[in-house]
Amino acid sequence: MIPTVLAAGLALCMPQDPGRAPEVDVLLVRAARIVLAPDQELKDEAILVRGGKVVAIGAAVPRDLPAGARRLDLAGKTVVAGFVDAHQHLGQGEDLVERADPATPELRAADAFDPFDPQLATLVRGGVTTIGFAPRSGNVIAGLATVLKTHDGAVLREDGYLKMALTGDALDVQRKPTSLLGAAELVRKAFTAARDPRAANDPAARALLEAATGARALVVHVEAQAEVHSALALCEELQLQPVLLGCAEAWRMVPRLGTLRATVLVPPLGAEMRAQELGFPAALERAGARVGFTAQRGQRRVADPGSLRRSAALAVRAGLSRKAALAALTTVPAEVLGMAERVGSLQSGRDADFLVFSGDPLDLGSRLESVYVAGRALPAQEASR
C-alpha cells in the first residue's frame, strides 16, 4: 500500500486538465520561517496543502502542482501552527454547571453548546483555532471537556477531557462536600468505585475509569496551597497522572510537581505579577514539568486571546525556553485535548490550520496578520496586548 502522503504527492504530479479546477483544493504555503512544531523549523521552505490538510513538507513538496492550485508567498513572515486553549468556557454561565450533584462525570459540556457565541469569533480572530469547551468548577466531579473548532463551532470530540475542581466554588453549604477534606472523600470513592467490573456498564464510571487509565486527560482546577497538595496527594494515591488547572499557589511546590511530570495549564500572566509567579512557567519547566497557557481566569465568561501570546512572551523573558513556550500555545494543550494527531502542528496529515506573523510570534512587537484554518484564510485582527 501506498503511504498517505505519498499517494498525495504522486497525485499532485499527474497531468492535469489545464482548463478545470482540481478536485480537491490544493495550496502552497511558501514563508520566510515555517513552524512545524516547536522543535521543528523550516526556512525559506514550504509546505503543502490539500483537501485542508499537510500532505508535504520542505523537500517532499513537489514540483508540479495542478491547474488551479493556489499559491502563498508569505517572503519576510513566520507560519506557526494555530493556538490551542485547552479551557474555556466561552459566554456560558450556569448552564456548565450541574451544582445539585457533586459528582457528575458523564455530564457533557457538548450539551451546552451555543454554536452562535459570539466569544468563537474573538478567539479565532486572536489566533485561537481549537479549543476545550469546559464545565464549570461548581461541583467537584464536573464533566467531560469538548473539543472545538471556534471558526465555526464544529465539534472534533464530544468527551475529551474529565474535569474535575477542588476549589472553593465546587464546594456547596446546601449539599455535600462542603470541605476539601470531603471533597477529597468523594474523589477517593468515585475512582475506587469505578475499578469495581461490575461498574463496567455505567457511564459514570466509565468516565471516571477511562481518566484513570490515560485513556482521557484527568484536569484539575486549584488554586490555593492546600488545594493544589490535595489533588496531588490524590494523585499520587489513586494513581492518576494530573493535568492542574489555575495552581495560582502552586509556585510554591513546583519540586513535587516535577516529580509527577505534571502538565499545567497556566492562566494569563500579566506584566503586574510578583517575580515567583511571572517565573513559575520557568520553574517547572526546569523540574521537569509541562505548561501550557490559558486565556481563560477563574469562572469569567471573557476571555482575551491575546493573553495566550503575552503569557509566553512574558514567561521567556522570566526564563522559559522559546521551545516550551511554543509547545505552551500549541502542543501542549493538544495533548491535554487527545487532539495532538490532528492540532497544535503543522505535521504531514494534520490539519492546516497556521497564523502568519509579521515577525517572531514571542515578539509582541510582531503582527497577527492572518489565520487560516483547513487552509482558507479567515479575517484577523490583531487581540490587545
Partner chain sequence: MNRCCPTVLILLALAHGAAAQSDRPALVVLKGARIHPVASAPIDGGVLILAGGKVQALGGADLPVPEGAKVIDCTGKVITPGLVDAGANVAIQPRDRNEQGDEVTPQARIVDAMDPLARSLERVLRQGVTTVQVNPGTRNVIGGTGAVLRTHAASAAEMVLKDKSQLRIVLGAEPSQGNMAIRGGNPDSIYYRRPTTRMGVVWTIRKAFYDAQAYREKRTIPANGAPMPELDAGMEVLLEALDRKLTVRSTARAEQDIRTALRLAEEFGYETVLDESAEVWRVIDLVAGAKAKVLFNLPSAARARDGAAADGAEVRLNTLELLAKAKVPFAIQGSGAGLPLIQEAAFAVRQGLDAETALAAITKVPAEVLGVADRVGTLAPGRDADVVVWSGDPFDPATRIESVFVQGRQVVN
The other form holds:
Amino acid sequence: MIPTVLAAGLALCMPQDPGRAPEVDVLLVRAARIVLAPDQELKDEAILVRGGKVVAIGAAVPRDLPAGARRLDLAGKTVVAGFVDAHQHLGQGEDLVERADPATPELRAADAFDPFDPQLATLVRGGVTTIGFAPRSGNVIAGLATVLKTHDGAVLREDGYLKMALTGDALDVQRKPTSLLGAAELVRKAFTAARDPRAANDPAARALLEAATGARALVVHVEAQAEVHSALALCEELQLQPVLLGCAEAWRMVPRLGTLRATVLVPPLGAEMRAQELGFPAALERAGARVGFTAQRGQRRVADPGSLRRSAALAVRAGLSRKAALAALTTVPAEVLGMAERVGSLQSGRDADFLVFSGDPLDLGSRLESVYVAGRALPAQEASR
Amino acid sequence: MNRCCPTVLILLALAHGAAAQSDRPALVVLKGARIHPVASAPIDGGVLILAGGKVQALGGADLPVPEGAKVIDCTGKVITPGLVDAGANVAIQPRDRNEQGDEVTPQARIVDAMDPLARSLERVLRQGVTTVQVNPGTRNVIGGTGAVLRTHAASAAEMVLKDKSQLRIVLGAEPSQGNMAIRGGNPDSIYYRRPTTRMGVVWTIRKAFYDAQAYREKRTIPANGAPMPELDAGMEVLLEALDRKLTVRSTARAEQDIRTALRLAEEFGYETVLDESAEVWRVIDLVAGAKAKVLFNLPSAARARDGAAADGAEVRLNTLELLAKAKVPFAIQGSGAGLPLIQEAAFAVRQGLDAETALAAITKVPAEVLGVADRVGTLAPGRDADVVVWSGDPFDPATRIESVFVQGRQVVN
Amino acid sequence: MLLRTLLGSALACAALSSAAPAQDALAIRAGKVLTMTGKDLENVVILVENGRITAISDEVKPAWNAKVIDATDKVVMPAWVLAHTSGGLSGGDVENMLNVPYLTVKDALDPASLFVEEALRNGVGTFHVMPGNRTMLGGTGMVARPYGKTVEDMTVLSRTALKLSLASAPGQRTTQIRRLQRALQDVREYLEDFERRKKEFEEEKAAGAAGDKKEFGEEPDAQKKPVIELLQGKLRGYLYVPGPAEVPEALRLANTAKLDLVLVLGWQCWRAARALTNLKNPVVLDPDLEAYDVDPETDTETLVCAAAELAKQGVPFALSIDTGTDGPQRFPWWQAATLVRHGVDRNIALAALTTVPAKLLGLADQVGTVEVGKVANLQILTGDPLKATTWVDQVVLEGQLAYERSKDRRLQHLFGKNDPGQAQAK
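What's the form predicted in complex with its partner chain like, now that we've got the form predicted on its own?
To see the whole picture, the full complex is given below, headed by that same chain.
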C-alpha cells in the first residue's frame, strides 16, 4: 500500500514526457461504501478506473483485470466524488476586480490565475478537487469565472459562468452606480445592448448573451432581501436563469426561491448562527430549490475547505436531506460550472477524482484519509482534513 | 438548536399555506360598525360585504347578508378604507433611495430596489396603511420614478399596484449639497459636478427637459429607412412627463422653491404635485390658482418651538386648515418616519382641520393623486376590499387597530 | 441634619403659598372636574383662596371680589406632575466627570428655556428637575414650577434627591457597577473614619487630654455631603437603570445597601418587570414608552409598551416626557394615551402623571388631585385630557392664572395670527 502511494505521489510530481505514450493505468477501487452520486451508492462493490477516468461500476466491473492493474481495497471506508466549490477567489482577491468600470463582462478570472497559489494545495488536501475561480463582487457585472482542477491548476474551462453582484461591495460611492436603482438600470441596459445584433462581435456582448441563452451559467451575488428581490425581478424581466450566491439575509424569501426552483450557493455555516440561517438550506430543499455550498467567505479571506463538510453537517442537523447535502458538495456546484458530465459524481466516463473517508462524510467524526485525483492518490501526509 | 428548527419549518409552512389560500378570499361581512366610506356619508351600524377581494356592497343594517358569508360582528367599532400614504419611507434600504452616480436619473425606478418582505412594510400595514407610494430619495435633482405598492400581497409582483406612478424632482438646497470640486482630495470623484447652488439645481432641471425636447426631434423615425436611433431610457421618462402621461412630484419645502416648482411646470407644461411643501401657507392663492395638489409631511413634528422645517421653511400649524379653506386638495404623508399615519392625521385635527377632511387626506385624496382612486382609498362597490377596523374613533390616540383586510383577506388581527 | 431637612421642607411650603397674595380669591365654574381621587364631578365651582382650594361644590357662592373663570364647557383637572426630568437645564444635562454629587441643578435651570415654556403650555404644574442619566453621581435636584423669572421664583423644593446612574459606555457595564460601588464605599469609609476621629476626640476631651481645643471643630467634607446623606438615609436617590442587566445591582442597592432609591428605568427594563414588584418606591419610566422588540431567533417583532408590561405585574410607576425630540412624547397627555392604547387602565395612566409623582416628591398633600385643602394647581382643558383634539386652555398655579392659550404669543404666531393677509382670510 505504502509503496503504491509513494509511486503515485512521485508520478504526480514528475512532469509527463510528451514523447512517450503513457502506460495505461488501471485501478480497482473496492470499498464498504462508494457514493457514485448523491442518490446512488455501492455497498461492498468496486469501481474500475482507467486512464484517470471511471470506466466501470459495480456489476459492470470485469472480473479479469489487465496485468499491472492496481487494487485499492478500502474495507470499512466510504468513497465519494471529490468536492466541487463553484465560487473561489483563492489568495488572489485583489486581482479579481476591475474597479474603474462597474460592468466588465468580458474580463476573465483566468487572466488573474496564479497556478502556484498555495491555496490550491490547501483546497485539494481538504478534498476540493474542482473549483470555479470567480471574479470578486466588486462590480455589478464582474466577469467570467474559470473552472480549474486544484491539484495541478489545469484549466477545464476558461470562460465559465458570468459573475454579477448587487451587494454593497459592487455599489461604490465613488463611481456609478451607488444603489440598486442604478445597478438594475445598468444590468438592463447591458443585456438589452448585448441582444442588439450589431453587437455580435463585441466580446462583452457575447459574454452577456451566452449567459442569457444558457450557454453559460449566471451567478449573481446577493445578500439582503431587497437585493435578492431585485435580482429575481430583473432576471425575470430579462429572461435570465440565475444561480444566486449568498442570500445571507433572505431566509424569508425561501418560498419564492422554491417556486422558481432556484439554485443557491450558500457560504459557510457556523454553529454560532441563528436557527433560521442554519435552517436555510433545509428550507430551500423543502421548498423545491437546490443548494450548493461554497467555502469562500467574504471577499479576501482565504477559504477553509473543511468548512464545506461542516456546512453540510450543520445543514443536515437542521433538516437538510443527506442526499441534498452530498449534492451540495458535488453535483450542484459541478452543474453551476457546466462540468456535471465530468466531475462531481463517479459515473462511468467521469474523472476519477475521489475522497476516502473513515466513515460517513457527513459525520464530522469521520476523517478524510486520502484524496485521489484522476485515479492517483495525493501523498498520504497531505490529505489532512 | 434542534429545538428551533421545527419553529422555522412551521413558519415556512405557514407562509406557504398563506400563499396557497390566497387564490380565493372568502366572502366576509363586517356588521354593526360605523363605516366611513369617505366617498359618501358615514353609515352607523352599517354592513360591509367583501367578496372576491373587492367591496361587493355596503349599506345600513337592513342590507341583506349573503348566504355562506363569514359574518364578523363589529358593533361599536369604526371602519375606514385602508389608509393610503402618498410618500412613505418604507421598503427601500437607505443606500438604495438615491442613485448618486448622476444628478439626473429619470430612468431610475424605485421598484428595482424594493424589499417586498421589508419589516417597515409590515409595520405600516399593522398601522392600517394598505397602500403606499415609495419614491426615490431627495439627494438627486431628478431622482427617478416612484411606485404605488400594496403593503401586503401574495407575491412581490402583485405588490406593485402601479409602477412609474410619479417622477421625482427635488428643488431647494438639498440636491446640491455634497457636490463640490475635489471632494475628499479626489478630483475624479463623481461628486465633482454641478449643481452646487439653488440656481444650479433649477438649471439642471431645465437642461434635462431641454435635452428631452431635443431628443424628441432626433427620436422621430427617420423617413429614409435609416436605423432607429438608440432609445434613451431617461429621456423617454422625461418625454412622458412632458406629454403629461407622468406626474412630476416636485419636492419643494420653502416658499421660493414652491414658486419655482409651479413656474417650471408651467414653462414645460408638465403636471405637478407639490411635495413636502411646509411653507405652502405663504402661497396658498398661487397654489390654488395653479390647481396643484399638495403632499404634506408629518403634522405632529411641527413644534411649538422654532417651527422650522427642511430648507429653512417656516411652519404654521394652520397650514392644512388654510389649504382646506382654499379648496386645495392635499394629502398627509410620511409613514415610516414619524407616527403612524392615522395619528399624524389626528394631529392635523388637533391643529384645527375637520376630521372628515383629515380622513380624506390619508385615503381618498392620496389615492387620487397617485392615480389609483379606482382601486383604493374609498369604500364603494367594486373597490379593492382594503379595510381597517378600529376599536373606536380612529383619531383618538387610545384607539387600537382590531383588524386590517387587504384585498378581502384579513392580514392583521 | 434631620432638623435641617424638615426646616427645608417647611420653607418650601412657605414658598408654595407665598406666590399667592393673601385674600386672593378665584372661582372656577367647571363643567367637569377630574379630581383624581376616584370620583369625577360635574357642574361645580372650585373656590380658591390664598392659593389653596377651599371649597368644591355646586352650592358655593364665590366672594364678591373673586376672579371667576368660566369653564362650564371645559374639563378641569390637576396640573401634571413630572417625577423626573432633565429638561430646562441650560448647557445640557451631562457632566464629563463621573463623580460630581456636589453639583446642583439649581445652578443650571433656565427659567427662560423652551422646556419651561412648553411645560406650562402643556399643563405641567410641578416638575422634578434632576441631573441627566449619564453621570454616575450627578448631583442634586429640585422641584420647580414652570413659572417665574428666576430660579428662586420657580423653586418649590430645593435639594430634593441625589441622582445616580448605572449607565455605561458599551461593554463597560461591570466597570460602571464596580465604580459606583467603589464611590459609595469610599464615602462610607471616609464617614467611618470621621466618626472614629470625632469619637476619639470626645474621649480625649472627657479624659482631659484635648488640650486647649474645646470643640472637635471639623465638619464632614461638603463635597461628599449628598452621598453621606444618601448613605445615612436622609436623602433620597434617583438611580437611572439603563437596562434589565443593571436591575439586579439596582435592587441590591435598594434592598441590601438599604438606600432610599427611586429607579428611573430605561425602556428595556420591562423585561425585568417581575423583579420589580417589591420596591419601596414607584419607578419612573423612560419617555420612550413603546418600541419594537425583535425576537433574535425568529426575527419577528412585537410593539411593546414598557408601562403596560409593568402594569401587568402591578409595579407602580410615574411617567416622564421627552425633552429632546419633535415627537409627541413631549406631551404628557400623549404619554398617558399611549398607555391606554396598550390596554392600561385609564386611571393608572393619569395617576402616573399626577398622584403617583406627587407622592414620590413628598407633595401628596399639596398637588396631584383636586381636593379641598390642596394647592390650586389646575389645568383647564377644552375636552377630555386623552383626546388629541384637546388643548390646555388655561393653567392655574397656586391660585394664579399662569397660562392662557388665547394669550400664548408663540402659539398664536404658529397659528398664523400675525401673518399679513391671514387675518382677512379668516
